[in-house]
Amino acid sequence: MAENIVQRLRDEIENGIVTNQFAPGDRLDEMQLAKHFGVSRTPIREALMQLGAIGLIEMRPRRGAVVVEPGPHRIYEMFEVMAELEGMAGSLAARRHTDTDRTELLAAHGRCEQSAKADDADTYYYDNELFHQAIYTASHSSFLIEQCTALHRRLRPYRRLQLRVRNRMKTSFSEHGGIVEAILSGEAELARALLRQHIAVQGDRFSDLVATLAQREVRPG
(Lines of atoms letter the chains of each structure in order from A and count residues from 1; the text may use other names and numbers.)
(Lines give C-alpha, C1' and ligand atoms only; values in the text may rest on other atoms or scores of the structure.)
Protein backbone atom coordinates (compact mmCIF):
# COMPACT_ATOMS: atom_id res chain seq x y z
CA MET A 1 0.00 0.00 0.00
CA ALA A 2 2.78 2.43 0.94
CA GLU A 3 4.57 1.64 -2.32
CA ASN A 4 1.37 2.35 -4.28
CA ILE A 5 1.01 5.72 -2.54
CA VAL A 6 4.59 6.69 -3.41
CA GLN A 7 4.06 5.59 -7.02
CA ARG A 8 0.87 7.64 -7.26
CA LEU A 9 2.59 10.70 -5.80
CA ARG A 10 5.61 10.24 -8.07
CA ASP A 11 3.35 10.00 -11.11
CA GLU A 12 1.33 13.07 -10.09
CA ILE A 13 4.43 15.21 -9.50
CA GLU A 14 6.11 13.82 -12.64
CA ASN A 15 3.00 14.68 -14.64
CA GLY A 16 3.06 18.17 -13.15
CA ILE A 17 6.63 18.59 -14.35
CA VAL A 18 6.08 17.31 -17.89
CA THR A 19 2.92 19.42 -18.28
CA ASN A 20 4.76 22.49 -16.92
CA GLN A 21 2.65 22.85 -13.80
CA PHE A 22 6.09 22.78 -12.17
CA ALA A 23 8.56 24.59 -14.45
CA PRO A 24 12.36 24.25 -14.55
CA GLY A 25 13.78 26.14 -11.58
CA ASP A 26 10.65 25.76 -9.43
CA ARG A 27 11.23 24.63 -5.86
CA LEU A 28 9.17 21.64 -4.72
CA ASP A 29 8.39 22.18 -1.06
CA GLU A 30 7.74 18.93 0.82
CA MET A 31 5.28 20.49 3.26
CA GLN A 32 3.24 22.20 0.54
CA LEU A 33 3.11 19.02 -1.55
CA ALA A 34 2.13 16.96 1.49
CA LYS A 35 -0.71 19.38 2.22
CA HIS A 36 -1.79 19.43 -1.43
CA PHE A 37 -1.96 15.63 -1.69
CA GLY A 38 -3.22 15.05 1.86
CA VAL A 39 -0.33 12.83 2.92
CA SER A 40 2.63 12.97 5.28
CA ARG A 41 6.04 14.23 4.18
CA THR A 42 7.55 10.73 4.17
CA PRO A 43 5.96 9.45 0.92
CA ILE A 44 6.52 12.88 -0.67
CA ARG A 45 10.21 12.67 0.20
CA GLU A 46 10.43 9.16 -1.29
CA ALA A 47 8.64 10.29 -4.47
CA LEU A 48 11.04 13.21 -4.84
CA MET A 49 14.01 10.88 -4.37
CA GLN A 50 12.72 8.70 -7.21
CA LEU A 51 12.28 11.74 -9.44
CA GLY A 52 15.80 12.84 -8.53
CA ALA A 53 17.10 9.42 -9.61
CA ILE A 54 15.80 9.95 -13.16
CA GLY A 55 17.05 13.52 -13.39
CA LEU A 56 13.76 15.44 -13.25
CA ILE A 57 14.71 17.21 -10.03
CA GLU A 58 17.90 17.82 -8.12
CA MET A 59 18.60 18.63 -4.49
CA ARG A 60 20.29 22.00 -4.03
CA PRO A 61 21.76 23.54 -0.86
CA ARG A 62 19.31 25.81 0.97
CA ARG A 63 16.67 25.30 -1.73
CA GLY A 64 15.84 21.62 -1.49
CA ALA A 65 14.21 19.89 -4.46
CA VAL A 66 14.32 21.98 -7.66
CA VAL A 67 12.84 21.04 -11.03
CA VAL A 68 15.33 20.49 -13.83
CA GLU A 69 14.62 19.38 -17.36
CA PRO A 70 16.81 18.42 -20.31
CA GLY A 71 16.12 20.27 -23.55
CA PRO A 72 14.61 18.55 -26.62
CA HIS A 73 18.05 17.84 -28.12
CA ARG A 74 19.17 16.04 -24.97
CA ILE A 75 15.96 14.01 -24.93
CA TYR A 76 16.52 13.11 -28.58
CA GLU A 77 20.04 11.90 -27.78
CA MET A 78 18.76 9.73 -24.94
CA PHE A 79 16.15 8.16 -27.21
CA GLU A 80 18.88 7.45 -29.79
CA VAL A 81 20.91 5.53 -27.22
CA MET A 82 17.82 3.80 -25.86
CA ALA A 83 16.95 2.61 -29.36
CA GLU A 84 20.38 1.00 -29.73
CA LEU A 85 20.24 -0.64 -26.30
CA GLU A 86 16.75 -2.01 -26.90
CA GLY A 87 17.77 -3.26 -30.33
CA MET A 88 20.63 -5.17 -28.74
CA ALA A 89 18.31 -6.56 -26.05
CA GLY A 90 15.87 -7.74 -28.71
CA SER A 91 18.62 -9.38 -30.74
CA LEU A 92 19.97 -11.25 -27.72
CA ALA A 93 16.46 -12.19 -26.60
CA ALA A 94 15.79 -13.75 -30.01
CA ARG A 95 18.88 -15.92 -29.60
CA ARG A 96 18.69 -16.69 -25.88
CA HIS A 97 15.06 -16.70 -24.73
CA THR A 98 13.84 -19.66 -22.69
CA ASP A 99 10.37 -21.16 -22.40
CA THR A 100 9.85 -19.05 -19.28
CA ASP A 101 10.88 -15.90 -21.15
CA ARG A 102 8.47 -16.82 -23.94
CA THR A 103 5.61 -17.17 -21.46
CA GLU A 104 6.42 -13.85 -19.76
CA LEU A 105 6.74 -11.98 -23.05
CA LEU A 106 3.43 -13.29 -24.36
CA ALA A 107 1.73 -12.48 -21.05
CA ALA A 108 3.08 -8.91 -21.13
CA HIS A 109 1.98 -8.57 -24.76
CA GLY A 110 -1.49 -9.76 -23.77
CA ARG A 111 -1.75 -7.14 -21.03
CA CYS A 112 -0.75 -4.42 -23.50
CA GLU A 113 -3.46 -5.65 -25.85
CA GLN A 114 -6.12 -5.33 -23.15
CA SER A 115 -5.14 -1.80 -22.14
CA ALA A 116 -4.78 -0.71 -25.79
CA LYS A 117 -8.26 -2.02 -26.61
CA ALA A 118 -9.60 -0.18 -23.56
CA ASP A 119 -7.88 3.00 -24.83
CA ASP A 120 -6.40 3.38 -21.35
CA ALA A 121 -3.11 5.24 -21.85
CA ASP A 122 -2.11 5.20 -18.18
CA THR A 123 -2.57 1.44 -17.81
CA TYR A 124 -0.93 0.83 -21.18
CA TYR A 125 2.06 2.86 -20.01
CA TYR A 126 2.68 0.46 -17.11
CA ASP A 127 1.90 -2.64 -19.19
CA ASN A 128 4.32 -1.35 -21.82
CA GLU A 129 7.05 -1.05 -19.17
CA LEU A 130 6.53 -4.72 -18.27
CA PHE A 131 6.64 -5.68 -21.95
CA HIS A 132 10.02 -4.03 -22.46
CA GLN A 133 11.30 -5.42 -19.16
CA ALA A 134 10.39 -8.91 -20.39
CA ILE A 135 12.60 -8.32 -23.44
CA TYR A 136 15.49 -7.10 -21.29
CA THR A 137 15.18 -10.17 -19.07
CA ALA A 138 15.10 -12.50 -22.08
CA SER A 139 18.45 -11.08 -23.23
CA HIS A 140 20.13 -12.84 -20.29
CA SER A 141 22.75 -10.10 -20.10
CA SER A 142 22.77 -8.65 -16.59
CA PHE A 143 24.83 -5.60 -17.58
CA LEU A 144 22.57 -4.82 -20.54
CA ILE A 145 19.49 -5.25 -18.34
CA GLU A 146 20.95 -2.71 -15.88
CA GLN A 147 21.71 -0.17 -18.61
CA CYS A 148 18.34 -0.58 -20.36
CA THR A 149 16.47 -0.28 -17.07
CA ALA A 150 18.39 2.82 -15.99
CA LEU A 151 17.86 4.71 -19.25
CA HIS A 152 14.28 3.52 -19.56
CA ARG A 153 13.70 5.00 -16.10
CA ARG A 154 15.24 8.35 -17.13
CA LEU A 155 13.07 8.49 -20.25
CA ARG A 156 9.92 7.42 -18.44
CA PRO A 157 8.15 10.82 -18.39
CA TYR A 158 8.86 11.43 -22.07
CA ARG A 159 7.80 7.94 -23.13
CA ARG A 160 4.62 8.56 -21.21
CA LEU A 161 4.18 11.89 -22.96
CA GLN A 162 4.62 10.20 -26.34
CA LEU A 163 1.63 7.96 -25.63
CA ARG A 164 -0.54 11.08 -25.60
CA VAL A 165 0.41 11.86 -29.19
CA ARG A 166 -2.52 11.01 -31.43
CA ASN A 167 -2.75 7.28 -32.30
CA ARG A 168 0.65 6.57 -30.70
CA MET A 169 -0.70 3.96 -28.26
CA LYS A 170 -2.37 1.92 -31.02
CA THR A 171 0.71 2.26 -33.21
CA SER A 172 2.91 1.17 -30.32
CA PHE A 173 0.89 -1.99 -29.71
CA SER A 174 0.82 -2.78 -33.42
CA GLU A 175 4.62 -2.59 -33.47
CA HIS A 176 4.78 -4.93 -30.47
CA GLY A 177 3.26 -7.72 -32.52
CA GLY A 178 6.11 -7.77 -35.02
CA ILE A 179 8.69 -7.54 -32.24
CA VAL A 180 7.23 -10.53 -30.39
CA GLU A 181 7.07 -12.59 -33.55
CA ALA A 182 10.69 -11.80 -34.46
CA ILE A 183 12.00 -12.63 -30.98
CA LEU A 184 10.08 -15.87 -30.58
CA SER A 185 11.00 -17.05 -34.08
CA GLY A 186 14.68 -16.40 -33.36
CA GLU A 187 15.14 -13.67 -35.99
CA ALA A 188 17.78 -11.68 -34.15
CA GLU A 189 18.51 -9.00 -36.74
CA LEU A 190 14.84 -8.39 -37.46
CA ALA A 191 14.14 -8.06 -33.73
CA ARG A 192 17.00 -5.57 -33.45
CA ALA A 193 15.71 -3.49 -36.36
CA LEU A 194 12.11 -3.48 -35.20
CA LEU A 195 13.01 -2.43 -31.65
CA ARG A 196 15.32 0.33 -32.87
CA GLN A 197 12.53 1.65 -35.05
CA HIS A 198 10.02 1.27 -32.22
CA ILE A 199 12.06 3.38 -29.81
CA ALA A 200 13.80 5.95 -32.00
CA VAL A 201 12.12 9.35 -31.94
CA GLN A 202 12.53 10.36 -35.57
CA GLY A 203 10.75 12.33 -38.27
CA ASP A 204 7.15 13.15 -37.52
CA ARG A 205 7.23 11.37 -34.17
CA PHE A 206 10.08 13.56 -32.92
CA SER A 207 8.34 16.65 -34.29
CA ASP A 208 5.18 15.63 -32.44
CA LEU A 209 7.10 15.24 -29.20
CA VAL A 210 8.90 18.58 -29.57
CA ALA A 211 5.59 20.27 -30.33
CA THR A 212 4.07 18.75 -27.20
CA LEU A 213 7.04 19.90 -25.13
CA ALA A 214 6.83 23.40 -26.62
CA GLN A 215 3.16 23.69 -25.66
CA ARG A 216 4.17 23.26 -22.03
CA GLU A 217 6.42 26.31 -22.09
CA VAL A 218 3.40 28.63 -22.01
CA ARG A 219 1.97 28.62 -18.52
CA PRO A 220 -1.22 30.37 -17.42
CA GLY A 221 -0.49 33.64 -15.64
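Moving from the form predicted on its own, what structure would you give for the form predicted in complex with the DNA?
So it's only the chain below, everything else dropped.
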Protein backbone atom coordinates (compact mmCIF):
# COMPACT_ATOMS: atom_id res chain seq x y z
CA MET A 1 0.00 0.00 0.00
CA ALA A 2 2.58 2.54 1.05
CA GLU A 3 4.62 0.59 -1.48
CA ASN A 4 5.80 1.94 -4.78
CA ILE A 5 4.13 5.32 -4.60
CA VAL A 6 6.47 6.66 -7.24
CA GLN A 7 5.49 3.85 -9.60
CA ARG A 8 1.85 4.68 -9.12
CA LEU A 9 2.53 8.37 -9.66
CA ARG A 10 4.45 7.63 -12.82
CA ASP A 11 1.58 5.60 -14.21
CA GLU A 12 -1.01 8.17 -13.20
CA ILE A 13 0.86 11.09 -14.72
CA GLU A 14 1.75 9.09 -17.83
CA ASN A 15 -1.88 8.20 -18.17
CA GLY A 16 -2.85 11.82 -17.76
CA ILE A 17 -0.51 12.72 -20.60
CA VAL A 18 -1.63 9.91 -22.86
CA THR A 19 -5.29 10.75 -22.30
CA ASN A 20 -4.60 14.40 -22.99
CA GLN A 21 -5.56 15.38 -19.47
CA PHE A 22 -2.18 17.03 -19.45
CA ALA A 23 -1.97 18.53 -22.90
CA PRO A 24 1.28 18.95 -24.82
CA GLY A 25 3.01 22.12 -23.73
CA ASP A 26 1.44 22.09 -20.28
CA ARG A 27 3.78 22.74 -17.43
CA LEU A 28 3.77 20.10 -14.72
CA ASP A 29 4.06 21.96 -11.44
CA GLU A 30 5.68 19.80 -8.80
CA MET A 31 3.93 21.32 -5.83
CA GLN A 32 0.60 21.27 -7.59
CA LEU A 33 0.98 17.59 -8.42
CA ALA A 34 2.23 16.88 -4.91
CA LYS A 35 -0.83 18.52 -3.41
CA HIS A 36 -3.10 16.76 -5.88
CA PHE A 37 -1.75 13.32 -5.07
CA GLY A 38 -1.29 14.04 -1.38
CA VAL A 39 2.43 13.35 -1.35
CA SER A 40 5.57 15.40 -1.07
CA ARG A 41 7.58 16.72 -3.98
CA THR A 42 10.23 14.01 -3.74
CA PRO A 43 8.27 11.09 -5.23
CA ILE A 44 6.71 13.46 -7.76
CA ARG A 45 10.15 14.49 -8.94
CA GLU A 46 11.28 10.90 -9.17
CA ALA A 47 8.25 10.02 -11.25
CA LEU A 48 8.86 13.00 -13.50
CA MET A 49 12.47 11.95 -13.94
CA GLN A 50 11.30 8.61 -15.23
CA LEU A 51 8.86 10.20 -17.64
CA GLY A 52 11.63 12.49 -18.80
CA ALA A 53 13.92 9.54 -19.44
CA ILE A 54 11.25 7.86 -21.55
CA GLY A 55 10.80 11.06 -23.54
CA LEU A 56 7.22 11.81 -22.59
CA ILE A 57 8.10 15.08 -20.91
CA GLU A 58 10.93 17.52 -21.28
CA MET A 59 12.76 18.65 -18.16
CA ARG A 60 14.07 22.12 -18.69
CA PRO A 61 16.71 22.95 -16.08
CA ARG A 62 15.39 25.22 -13.36
CA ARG A 63 12.28 25.84 -15.41
CA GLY A 64 10.14 22.84 -14.70
CA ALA A 65 8.84 19.96 -16.74
CA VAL A 66 6.55 20.32 -19.72
CA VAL A 67 4.66 17.72 -21.71
CA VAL A 68 6.45 17.35 -25.01
CA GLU A 69 4.73 18.62 -28.13
CA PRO A 70 5.97 16.25 -30.82
CA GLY A 71 4.83 18.18 -33.87
CA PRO A 72 3.35 16.52 -36.97
CA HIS A 73 6.67 15.61 -38.54
CA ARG A 74 7.94 13.93 -35.42
CA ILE A 75 4.66 12.07 -34.98
CA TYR A 76 5.07 10.86 -38.54
CA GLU A 77 8.55 9.62 -37.71
CA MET A 78 7.24 7.79 -34.68
CA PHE A 79 4.57 6.08 -36.77
CA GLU A 80 7.25 5.13 -39.28
CA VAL A 81 9.24 3.35 -36.60
CA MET A 82 6.09 1.84 -35.12
CA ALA A 83 5.20 0.45 -38.55
CA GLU A 84 8.57 -1.20 -38.79
CA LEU A 85 8.41 -2.70 -35.32
CA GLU A 86 4.87 -3.95 -35.83
CA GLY A 87 5.90 -5.47 -39.11
CA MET A 88 8.71 -7.24 -37.35
CA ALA A 89 6.36 -8.46 -34.63
CA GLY A 90 3.96 -9.75 -37.26
CA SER A 91 6.74 -11.52 -39.10
CA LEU A 92 7.95 -13.23 -35.95
CA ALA A 93 4.39 -14.04 -34.91
CA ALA A 94 3.80 -15.78 -38.23
CA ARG A 95 6.80 -17.97 -37.59
CA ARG A 96 6.50 -18.56 -33.87
CA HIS A 97 2.87 -18.43 -32.84
CA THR A 98 1.55 -21.24 -30.67
CA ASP A 99 -1.96 -22.61 -30.40
CA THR A 100 -2.62 -20.31 -27.48
CA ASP A 101 -1.46 -17.30 -29.48
CA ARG A 102 -3.73 -18.40 -32.30
CA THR A 103 -6.73 -18.58 -29.99
CA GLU A 104 -5.98 -15.22 -28.42
CA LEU A 105 -5.46 -13.53 -31.77
CA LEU A 106 -8.73 -14.88 -33.16
CA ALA A 107 -10.55 -13.87 -29.99
CA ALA A 108 -9.19 -10.33 -30.21
CA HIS A 109 -10.09 -10.22 -33.87
CA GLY A 110 -13.59 -11.35 -33.01
CA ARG A 111 -13.99 -8.59 -30.46
CA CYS A 112 -12.84 -6.04 -33.02
CA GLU A 113 -15.43 -7.37 -35.44
CA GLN A 114 -18.21 -6.87 -32.92
CA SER A 115 -17.26 -3.31 -31.99
CA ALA A 116 -16.68 -2.45 -35.65
CA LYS A 117 -20.12 -3.77 -36.59
CA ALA A 118 -21.65 -1.89 -33.67
CA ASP A 119 -19.85 1.20 -34.95
CA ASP A 120 -18.62 1.76 -31.42
CA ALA A 121 -15.42 3.77 -31.83
CA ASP A 122 -14.45 3.78 -28.17
CA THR A 123 -14.79 0.03 -27.77
CA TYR A 124 -13.06 -0.58 -31.07
CA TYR A 125 -10.20 1.62 -29.93
CA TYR A 126 -9.77 -0.58 -26.89
CA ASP A 127 -10.22 -3.88 -28.73
CA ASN A 128 -7.78 -2.73 -31.37
CA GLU A 129 -5.15 -2.27 -28.68
CA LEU A 130 -5.71 -5.82 -27.48
CA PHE A 131 -5.50 -7.09 -31.03
CA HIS A 132 -2.10 -5.53 -31.55
CA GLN A 133 -0.99 -6.67 -28.13
CA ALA A 134 -1.92 -10.20 -29.14
CA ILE A 135 0.38 -9.92 -32.14
CA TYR A 136 3.22 -8.64 -29.99
CA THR A 137 2.73 -11.53 -27.59
CA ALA A 138 2.76 -14.02 -30.44
CA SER A 139 6.16 -12.71 -31.56
CA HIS A 140 7.65 -14.35 -28.46
CA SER A 141 10.33 -11.69 -28.21
CA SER A 142 10.05 -10.12 -24.79
CA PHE A 143 12.23 -7.17 -25.74
CA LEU A 144 10.25 -6.49 -28.90
CA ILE A 145 7.03 -6.75 -26.92
CA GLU A 146 8.28 -4.11 -24.52
CA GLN A 147 9.41 -1.78 -27.28
CA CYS A 148 6.17 -2.14 -29.20
CA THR A 149 4.03 -1.68 -26.13
CA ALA A 150 5.89 1.44 -25.07
CA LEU A 151 5.74 3.07 -28.48
CA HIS A 152 2.15 1.98 -29.00
CA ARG A 153 1.29 3.66 -25.74
CA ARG A 154 3.06 6.87 -26.70
CA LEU A 155 1.14 7.01 -29.95
CA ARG A 156 -2.19 6.48 -28.26
CA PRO A 157 -3.54 10.02 -28.51
CA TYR A 158 -2.82 10.24 -32.22
CA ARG A 159 -4.26 6.85 -33.02
CA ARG A 160 -7.36 7.88 -31.19
CA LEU A 161 -7.62 10.94 -33.42
CA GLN A 162 -7.07 8.82 -36.49
CA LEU A 163 -10.04 6.63 -35.70
CA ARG A 164 -12.31 9.63 -36.07
CA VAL A 165 -11.09 10.12 -39.63
CA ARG A 166 -13.58 9.07 -42.29
CA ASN A 167 -14.54 5.42 -41.93
CA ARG A 168 -11.14 4.46 -40.63
CA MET A 169 -12.62 1.92 -38.28
CA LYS A 170 -14.10 -0.28 -41.01
CA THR A 171 -10.93 0.01 -43.08
CA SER A 172 -8.85 -0.88 -40.05
CA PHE A 173 -10.89 -3.95 -39.32
CA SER A 174 -10.80 -5.24 -42.88
CA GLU A 175 -7.01 -4.86 -42.81
CA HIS A 176 -6.93 -6.88 -39.62
CA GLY A 177 -8.49 -9.77 -41.48
CA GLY A 178 -5.61 -10.06 -43.91
CA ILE A 179 -3.11 -9.70 -41.12
CA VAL A 180 -4.66 -12.52 -39.09
CA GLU A 181 -4.71 -14.78 -42.13
CA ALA A 182 -1.09 -14.07 -42.98
CA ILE A 183 0.10 -14.68 -39.44
CA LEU A 184 -1.88 -17.88 -38.89
CA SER A 185 -0.84 -19.31 -42.23
CA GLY A 186 2.78 -18.57 -41.40
CA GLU A 187 3.41 -16.13 -44.23
CA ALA A 188 5.95 -14.03 -42.36
CA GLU A 189 6.82 -11.53 -45.07
CA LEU A 190 3.21 -10.97 -46.03
CA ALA A 191 2.31 -10.38 -42.39
CA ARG A 192 5.16 -7.91 -42.13
CA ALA A 193 4.11 -6.00 -45.20
CA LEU A 194 0.45 -5.87 -44.24
CA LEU A 195 1.15 -4.71 -40.71
CA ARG A 196 3.64 -2.13 -41.90
CA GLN A 197 1.05 -0.72 -44.25
CA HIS A 198 -1.62 -0.95 -41.60
CA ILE A 199 0.33 1.29 -39.29
CA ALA A 200 2.07 3.58 -41.69
CA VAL A 201 0.57 6.99 -41.67
CA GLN A 202 1.35 8.17 -45.14
CA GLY A 203 -0.14 9.91 -48.14
CA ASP A 204 -3.71 11.02 -47.65
CA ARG A 205 -4.03 9.38 -44.26
CA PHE A 206 -1.21 11.50 -42.92
CA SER A 207 -2.75 14.60 -44.44
CA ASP A 208 -5.93 13.80 -42.60
CA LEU A 209 -4.01 13.42 -39.39
CA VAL A 210 -2.26 16.75 -39.78
CA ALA A 211 -5.54 18.42 -40.56
CA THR A 212 -7.10 16.94 -37.46
CA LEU A 213 -4.13 18.02 -35.40
CA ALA A 214 -4.37 21.55 -36.74
CA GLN A 215 -8.00 21.66 -35.71
CA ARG A 216 -7.12 20.57 -32.24
CA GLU A 217 -4.77 23.51 -31.91
CA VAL A 218 -7.71 25.79 -31.12
CA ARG A 219 -8.98 23.93 -28.11
CA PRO A 220 -10.96 25.56 -25.31
CA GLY A 221 -8.88 24.50 -22.32
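Owing to the predicted nature of the structure, the values given are computational and were not obtained by experimental measurement. C-alpha atoms forming the largest set that superposes within 1.5 Å between two forms make up the rigid core. Residue numbers count along the first chain shown, from 1.
Rigid-body analysis of C-alpha superpositions between the two forms gives a rotation of the smaller part of 41 degrees.
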